[in-house]
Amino acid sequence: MDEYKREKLEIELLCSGIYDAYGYDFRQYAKASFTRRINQFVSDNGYSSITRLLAEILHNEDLIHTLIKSISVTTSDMFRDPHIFKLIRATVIPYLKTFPNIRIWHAACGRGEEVFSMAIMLKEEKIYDNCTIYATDMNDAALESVQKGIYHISRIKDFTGNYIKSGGRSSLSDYYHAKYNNVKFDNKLLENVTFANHNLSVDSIFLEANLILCRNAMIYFDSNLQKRVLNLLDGSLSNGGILCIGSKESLVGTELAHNYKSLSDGMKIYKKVPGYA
């Protein structure tokens, strides 16, 4: 067997085995970067193949949640893509002022940027009381870690500058103490903020919000896969929600499409208004 194919079939041996121990479904992820962070996590650790990890995996329960932990996409910026935090500030809270309750999915939120961006722009427009923000995300300890809220200070330039360009009422300082190498936003943040493991790929609807935000999350998914994560935002999202996903990802050309109006041209926030096309 050459080793095209040996890597292929000990690819799909570990994802079967995972799925089946402990239930995480990684059989539907883009394949080439799958594969990729799992070779890396193989050479970091020792490992003389992907099939010995899979042998170590099914006899070690720890083993699952360091490798889940490892190849888990979690890294962001708060207010990445300042102009989309812009339009949202500018068309999107307004309309959400119009409704006395609020529910905000963070859909596969990684380490938090986004929570406590969004949770910022909320208290700046003031609507922040009467939201609830819902931040989910397979990987345990990413979501320990926005409960923290410590970043490293190397990383609040860069921050600082997509808070501008987003439209900040305020200077982001206001919203963290430094101590050390890093900063500690406020914890008043996250009072609103409930804290979940949702899988996007295997698990179901818990909630029906106004505005969901998963962005950036479906690139590493098949077609199918996508599809499936696409339609589980759609049955969570209420009749004229707002849905934002990533850059590189789009509704066209999808099922859904006639249900969902572009709010911009290339920006990728869509309203649910169901018959729309």
The other form holds:
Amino acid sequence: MDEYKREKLEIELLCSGIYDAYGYDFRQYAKASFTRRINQFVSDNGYSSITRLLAEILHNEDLIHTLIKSISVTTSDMFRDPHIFKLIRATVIPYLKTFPNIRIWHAACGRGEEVFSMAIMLKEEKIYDNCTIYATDMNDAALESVQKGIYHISRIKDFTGNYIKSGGRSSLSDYYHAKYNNVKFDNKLLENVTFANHNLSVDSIFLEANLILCRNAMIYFDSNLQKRVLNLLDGSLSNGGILCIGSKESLVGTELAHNYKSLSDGMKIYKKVPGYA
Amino acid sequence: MRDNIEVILIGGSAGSGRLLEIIIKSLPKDFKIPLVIVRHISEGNSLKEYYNLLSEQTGKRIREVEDKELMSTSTTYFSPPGYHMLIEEDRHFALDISAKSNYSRPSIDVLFRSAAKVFKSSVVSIILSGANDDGAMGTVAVKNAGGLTIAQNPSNAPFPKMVDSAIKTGKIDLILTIDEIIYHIIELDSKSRGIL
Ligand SMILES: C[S@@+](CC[C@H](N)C(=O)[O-])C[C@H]1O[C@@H](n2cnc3c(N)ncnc32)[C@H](O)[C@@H]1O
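Now show me the form predicted together with its partner chain; what you just gave was the form predicted on its own.
Let us now look at the entire complex, which starts with that chain.
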């Protein structure tokens, strides 16, 4: 059998096996990069094939969590795409200020860089206390790591650079303590944050938010799953609310395109205005 | 010579910018086979404006790839800085910010491997100047899938290390100067359109 045909079949079997056994749905992930990450896991852990890995997963529930932890891409940065945060500070915060209770959802929050960045900004703009923040991901290990708030010290240079570019009002070092090779961000930043495991490919709407950030997870999904997720986000956002997606993600070609108005040309941040276009 | 080439992949790193420009400018306007290029440049340095300029100067379609964009003919695609670029079975591009491969993202290996899977023997890969090892594993994948593998002649490469690593795999079919590369791919293009 052709090597690539076999690989394709093995990936299909793996995805449907994982779905039937544990409910995690990878069947609509973009195939090429998903396959690449599975192959990496298979070779790093010494399985002789993807099918062997599947057999192991079906017999050993712990392994599914190890797999999810290791194939989830959690690459991120504080104030990632600083111009977006700058725009949020300038135009979204004044809008949020008009509400007595503000709900913010970080969907696929990863290891928390985005959650801390937003929390810092909300503190600086003095609206943190009015905010209820939901941080969700399908990866429990990522959620635990947000709650620890610990990052390697080598990342401070980028974090600080981005903080400055985003228009930070004080100094990033006010928000963390350095210890050995790590920095730990202030737990107060997480006081209003609720953490939950939420899977964008299978779970449903659980809140109505004023601001949703869902960045750099959809890029790993195929177009059908992207559509599902966009509808889920749309259903979770109040009219007039703000949706922020990743810099390589897009509303083009979806129903949302008609109901969302870009806050700034070329930037992936939108206001929900039903019937806008 | 082959007559069914569907895509030409090019990987370049240090010293490849000028070479890529020469190649792109030297190809005829009606060149059909898509060129898909990974060039290592530092993150945050989008070259979109440069691509637009090059597009205007040459009258060719030159783009920085967007996620889920469909690959089409008569187009030159560059990977966006900071992202791996892969090709899906249905010929859409897929971007990915997962771990670096060989210290690189975008990685030439990642592109070459994914394209080898999809296009098998109808792919041509070219390694240009660079100061690292990226592209060597990808060259192996292209060759093993039946594709044609080319390396720039190391004595002409400003930084020969990348080419040398690819050649050392033993999987390079042709070692060519830039002129020869240009000549060769124009001929491949004419051939695949049945002109020659
Ligand atoms: C690169 S991180 C994004 C972090 C942050 N939003 C950012 O843009 O910097 C991607 C996250 O998506 C999560 N993810 C992937 N598939 C998911 C799904 N189906 N449901 C929820 N989270 C998912 C991964 O676990 C990972 O933590």
